[in-house]
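In structure tokens, one chain follows: the form predicted alone.
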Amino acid sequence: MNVPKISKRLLAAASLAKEGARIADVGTDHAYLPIYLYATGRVSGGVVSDINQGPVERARANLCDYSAQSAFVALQTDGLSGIEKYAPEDIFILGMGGELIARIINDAPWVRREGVRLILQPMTHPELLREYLSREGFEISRELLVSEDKIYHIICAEYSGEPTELDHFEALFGKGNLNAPSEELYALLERTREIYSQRIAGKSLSGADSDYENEIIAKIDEFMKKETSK
């Protein structure tokens, strides 16, 4: 059986995947990612959606291309609707802004069931989704931080009904990262910085509030000379 060629970062998203798991791949697009998991022998099938007609078409032509069609299902559907009859134990959301992500699984009170993982990468807003993830009560348990044209966020999250509250840094850059410092979190704190003290003097010509960017910025300095000094 052929093996897609996948990207860096759906390598990173695939790597969280469980042995012998059903998944769902929201969003699928080409339907890339769960050939190549059921391909290299990581999975056992499950559901591809989108919400348009045309990734789907895409993702059921590819899914014959690589012999995987029996394996799947390709499903037009908004979100999550629907998907629960497929039962999928790991549920990839990847590749849109952290609070779509939110509202899918806000909209699927199916995903809180015991055994269901989701597996999210957002383009855009990650600390809102972490926010979102941990006010209600789901477990973030892995993240990973994946450099290709920028640094994309993944994460690993389970519901568990404790819910946790974070503090802005944390949910900006994720606990996990900040647990297990890197080469890409390193580079995506000094980007940050960058960014927030060009707000910041944006916002000082028009007297706009820039308190959020101030502590993001002060965060990042104790963090660094924290990890200097060890």
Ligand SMILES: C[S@@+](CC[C@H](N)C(=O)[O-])C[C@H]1O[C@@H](n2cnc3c(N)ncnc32)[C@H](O)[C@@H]1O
Given for the second form:
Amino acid sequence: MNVPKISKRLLAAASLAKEGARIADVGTDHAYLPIYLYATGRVSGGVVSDINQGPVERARANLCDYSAQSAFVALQTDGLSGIEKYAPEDIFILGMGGELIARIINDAPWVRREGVRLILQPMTHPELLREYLSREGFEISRELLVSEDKIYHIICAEYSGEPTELDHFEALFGKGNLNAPSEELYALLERTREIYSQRIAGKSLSGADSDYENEIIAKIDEFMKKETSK
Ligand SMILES: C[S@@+](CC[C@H](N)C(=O)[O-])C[C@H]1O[C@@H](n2cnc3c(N)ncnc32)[C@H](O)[C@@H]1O
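Mind giving me the form predicted in complex with this ligand, seeing as the form predicted alone was just shown?
First the chain shown before, then all remaining chains and molecules of the complex.
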């Protein structure tokens, strides 16, 4: 069976799949992630979905090209609507904004069942997604940062029913990433520091409040000081 070449970002998300799982790939577009997982024998099949017709057609065509069409149902649907009956164990939602991912999860209370894991990759606002997950009682069990054309956050979570609170710094960078600092984390901290310093300069011209940015910069400096003294 042919195996598609997939990006470093998708490879990192794929590495979190449970052996033999039934999966859902929501917002699949090309379906390369599920095809890769199936072709490498990692998962047993499942469902791929997208809200738009073009991506669903592209997904179906690619599933056929890689002889994976018997393992996956391809659906045109919004978020997780209609996915429950396929009983996925691992649900991938990759390449969408953090707020949209949180909305999709919120609209599907059945993902709080035991045995369901969420593997998420927000393109924007990872902090809003982590805050949502923690507040709603999802435990973030794994975190990865992947550097490709930019640094991507990959978050694996499952429902525990125990809400937790994250401070702004933890929400922005991920407790898992902060507890096991990587090269990617240091690069992200440095880049964020630059961006937030520019924002503060811009805001000071307009007289806008920059407490949040100042708080994050102070936490970055404190974190770096602690790490370099180890
Ligand atoms: C940037 S692509 C990401 C494709 C793939 N998941 C990846 O990470 O490479 C985002 C896809 O999400 C789909 N999408 C956007 N909103 C959606 C929603 N509410 N439900 C399902 N799919 C959605 C878009 O049509 C698009 O195909």
